[in-house]
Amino acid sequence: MRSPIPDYLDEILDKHRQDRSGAPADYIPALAAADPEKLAICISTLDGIEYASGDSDYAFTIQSMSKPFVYGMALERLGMSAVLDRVGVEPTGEAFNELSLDETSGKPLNPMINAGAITVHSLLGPSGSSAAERAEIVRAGLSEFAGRELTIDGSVAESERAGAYRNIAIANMLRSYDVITDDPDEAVNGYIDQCSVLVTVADLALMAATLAGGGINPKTGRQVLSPRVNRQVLGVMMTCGMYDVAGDWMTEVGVPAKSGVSGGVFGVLPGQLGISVYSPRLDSHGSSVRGTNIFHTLSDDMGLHIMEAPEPARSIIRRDRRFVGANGEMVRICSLQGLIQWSGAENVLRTMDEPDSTTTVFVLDLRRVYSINDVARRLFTEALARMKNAGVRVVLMDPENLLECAGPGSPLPDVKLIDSLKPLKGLKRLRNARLLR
């Protein structure tokens, strides 16, 4: 069966296709070169997998949609609290570019505006790095993201630093308020050269989806950001990633995204997957008129919209048994399915909360549970301590160690561990027992 994605996709660039409003960029003589016609879109899940449509292959600069990568790579280099002593995290309510700083602390109010990006630049590489070196490191860093090795476009590169002087003003402003070190010429320079990175949408989807899945590449499977610093590009994002439309964005699309000036927008679902859309003509905020158009109908088509809470978990307790051993034991066995988080643990403990129960061996079945976060689990360990601690034989049927109580320094060192209800020989359902799922 051909999938229906691929032919969604088309449909979509279809729909938006005749839209030839807004135009390319025209301060930078590059950008302002590139075909108006091209369109491309690509979704990237967290197992790798890519759906894409229309000019895919095309590639062109990342401009402004570097800025979430190499904030995250600064917050893993330096900590989060040296990278937010240099640079704020509230939103601006004005133009990518203006020239402005905190009033209060006197640096720039966040990472995805010019000021933040400038500064967020010079602090990677040792003290004195040149514009090229930390353009290196940049272009390495991305690369990790994109899962192949990126080039800078060095004709694009010239373009810019010709008409650069907005650029240099905000460097000059950084330096004197002391935010950056650097010359504000060579700090200009090195954040041009980052923004001069080539990709394609099928790039960009790819490190969107390194975003969503936690900060791993889902084709290479390196970690290129822990969930910690990874959590924080998000939640910036969410609040600042387009610009002076943010609230806007949010509250309609409800996708934490960025754009670029060469055309491009990506956007992050975390948990699902990561989507990027190319069309160079852009709107009065610099960002892509059919790219923010298709983000809109994609949520609302799709329902990606952050806020739309899932189905309640109702159906992670898939049986919940009871049986009277041999020997007279009392035994129940609950066996549990799906992915875990905090609402469906809270629902297992809630009906595992028995005052009155005569159960003398719990079993805890999780052979068909594919994930627990790190919540669940803390609940589940908590319950199932206080359960022996009451006197209850607990046994697991865990068998990819989901809990992690499997060897030593495990948070349950003498729970018994099973892969079948073998073990558990001559057990009798109890008559009326209460089937509870």
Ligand code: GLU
Given for the second form:
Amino acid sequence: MRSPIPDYLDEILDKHRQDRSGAPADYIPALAAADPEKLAICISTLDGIEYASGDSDYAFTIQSMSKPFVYGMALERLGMSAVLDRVGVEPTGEAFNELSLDETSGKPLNPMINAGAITVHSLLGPSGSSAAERAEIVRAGLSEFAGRELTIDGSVAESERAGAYRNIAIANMLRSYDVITDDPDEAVNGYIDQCSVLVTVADLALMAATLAGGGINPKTGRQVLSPRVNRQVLGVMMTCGMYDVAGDWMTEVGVPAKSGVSGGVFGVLPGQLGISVYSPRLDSHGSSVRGTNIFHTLSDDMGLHIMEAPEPARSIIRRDRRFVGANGEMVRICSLQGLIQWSGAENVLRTMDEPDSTTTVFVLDLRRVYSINDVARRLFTEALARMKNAGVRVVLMDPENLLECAGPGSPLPDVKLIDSLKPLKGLKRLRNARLLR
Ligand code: GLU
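Moving on from the form predicted alone, kindly provide the form predicted in complex with the ligand as a structure.
Next comes the full complex, this chain leading.
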């Protein structure tokens, strides 16, 4: 069977190709010269598969789409508080190049607008680093997300530098308020090189998939960002990534995303995929016209909106059976299934909470569970400990050690682990089962 996904992507591009509204960015002459007909899309899965269509080998500059990744790099290198002390996380509702600082804190409001991004850039490398040194840190760091060595397009950088009055003004404003402490010109020059790193939609989709996968690059397997930093980056992208249309984007498309004035847009669906689109004609907010529209279509067609509440999970309690042993043991076997998070764990805990329980042996069967998150793990561990304290014998079937109750240092070292229910099947067997004695 030929997968329908590539055909679907071709169809999407065909549907939006006729839209010739908007115009390439003109304040950077090299971008104004872009071929406005170029159109490409790529989806990258969390197991490293790419579905691409259109001009997917065409390289363009990353521009503002570098900002979330460089923010992640700075958080990882300097630590959360050192970065948060300099740059906030509040949406501005303003344009990307607004000369703005938070009135009370005096910090740039967030790392997705230029004021925040120039500040974040200036935090990389030791103080006094040159533009070239910081640009190299950024280039190497972005390459980790892309899983290949990226390069800087010097001609686009020069073209932007020639008219970078607004960014120079922003950097001088930052310097005058001591938000950045190094030479503002070096900060802008390095930031412009950051924006001039060349990527394809395939690179961007993989970079997005790295964020979707909790910071692990699906192709190289490398943990590029720690889970906590990754979450921070996505949170900021979700609220601030689309500048002054962030609210509209979140309600309509519902995918944390970032656009750039080169015409690229990428989106991240945590736990699922990374998507990127390229088409150079921009709308009045500086985002790709076709890119934005394609994201609307994809979100509707593929059910990508992050706020679309999933169907309530089927009960995770697969079976809940009770047996009476020969010596009067009251055995309860609770078999769970699927993915267990807080609400699922709460459900199980509720059924375990029997005020006048006669259960003397409680078997928790996790063989059909494929994932337990941290909070569910802690709730179960606590509940099983309470059962033991109440005198119930606890038996665990957890071949994957999802509850982490096996082995040295485990929270319930004396919980009995078994790997088959055979000895418990039927009363006769129960009578003979060693573990019930
Ligand atoms: N290099 C561009 C600038 O700083 C990036 C802006 C963007 O892509 O939104 O003006």
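In this text, the rigid core denotes the largest set of C-alpha atoms whose superposition between the two forms falls within 1.5 Å. These numbers come from a predicted model, not from an experiment. Residue numbers count along the first chain shown, from 1.
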* So with the core overlaid, does the Cα of Gly88 end up 2 Å or more away between the two forms? -> no
* Asked: Superposing on the rigid core, is the CA of Gly325 displaced by 2 Å or more between the two forms?
  -> yes
